[in-house]
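Here's a solo chain for you in structure tokens, the form predicted alone.
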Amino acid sequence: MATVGNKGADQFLPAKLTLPALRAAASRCQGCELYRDATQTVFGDGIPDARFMLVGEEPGDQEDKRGEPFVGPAGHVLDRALREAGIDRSAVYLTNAVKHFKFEPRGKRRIHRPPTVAEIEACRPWLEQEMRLVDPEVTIILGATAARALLGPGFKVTEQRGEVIPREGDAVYVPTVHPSAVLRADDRDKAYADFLADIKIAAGIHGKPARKARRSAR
């Protein structure tokens, strides 16, 4: 079989740009090599006019098997933070910058590997259309891969997490770490508290927020 390479998802976009049409088209995407080993495309999920949109990196093992975003261990951390911040998960839109699971087989396990810049770029058309159609008031960026896709390679989540960053009109981004970083942290309690504080900043945004607001202490 010929090598696909990272030719990009543009050619797989449907003529009618709606979320259901995008989901159906993405299930057939071969815009990069990741589709070969993944079980399925994991497209975004949630209400189409959500006020909050959360963008992560890529599906994990459980997401790949179930075809839904954020249903694995990191998703459980996110669920807890959303609940404690007062955001109803059933009223948000969840997606990832990359729609296929990238992994390294290790015995019976599949170990997550981060996507390359080329893979992020290849998948960008799906995310761009999701952003356009949902048009959320608040986009919570979860981790460096999502930040790169939405804010460019120069953005540093570790330095700018918790900031309220203008998107367009009155819409904003709020970047934070990926919830999987909480699970990897040596001090999980502190890592979770910091993560929750960022989510609470997003939850507290109403109408026209103060731009570049940042919590004074962690």
Given for the second form:
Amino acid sequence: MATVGNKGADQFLPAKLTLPALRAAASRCQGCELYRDATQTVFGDGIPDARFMLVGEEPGDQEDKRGEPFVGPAGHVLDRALREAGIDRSAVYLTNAVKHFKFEPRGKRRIHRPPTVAEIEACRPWLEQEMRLVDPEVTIILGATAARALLGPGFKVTEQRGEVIPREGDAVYVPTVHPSAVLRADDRDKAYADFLADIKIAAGIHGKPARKARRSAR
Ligand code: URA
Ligand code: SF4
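For comparison with the form predicted alone, kindly provide the form predicted in complex with uracil (URA).
What follows is the entire complex, opening with the chain shown before.
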């Protein structure tokens, strides 16, 4: 089989840049090697003009099987925090920086591996298009991979979590840790409380009239 190599997702973008067209095109992406072993592309999901967009790392085992983002254990932590912060999960757009599950087989299990910088870069065109089309007021960055994809190298979520970072116009990023870090923490209650505090900061940001007018004009 010919090697496609890490040429990136750009060459797989559809002519018409709409979310449904992007989703269909991403299902055939071979922009890096990760498509080979994964079950399917897990594209973003949710409301096309959501106020809140949440960006994770990559699908996990269950997301890979079901084809939807954040439906496994990390998703349950996220669901709880969204609920407790007063954000309706059905009113957000959820996605990942990298659209295929990366893993190492170990017996019958598949152990999650973090994406490399090259894989994050290869996959970025999909995320860029999702950001452009959804154009959320608040983008919640979940962990280092999403921060790398959206804010570049050098940004440390552990140091800047809970900050409100300007994106464009009145839109902002709010970075926090990944919900799976909450599950791995020694003190899970504390880690969850800190995570929830960041999500509440995002939940408390209210749209300015100028931006609302622009959004409803589309
Ligand atoms: N972790 C992520 O970053 N994304 C998912 O969709 C699931 C787990
Ligand atoms: Fe394409 Fe991203 Fe999957 Fe790589 S991880 S094959 S760039 S969709």
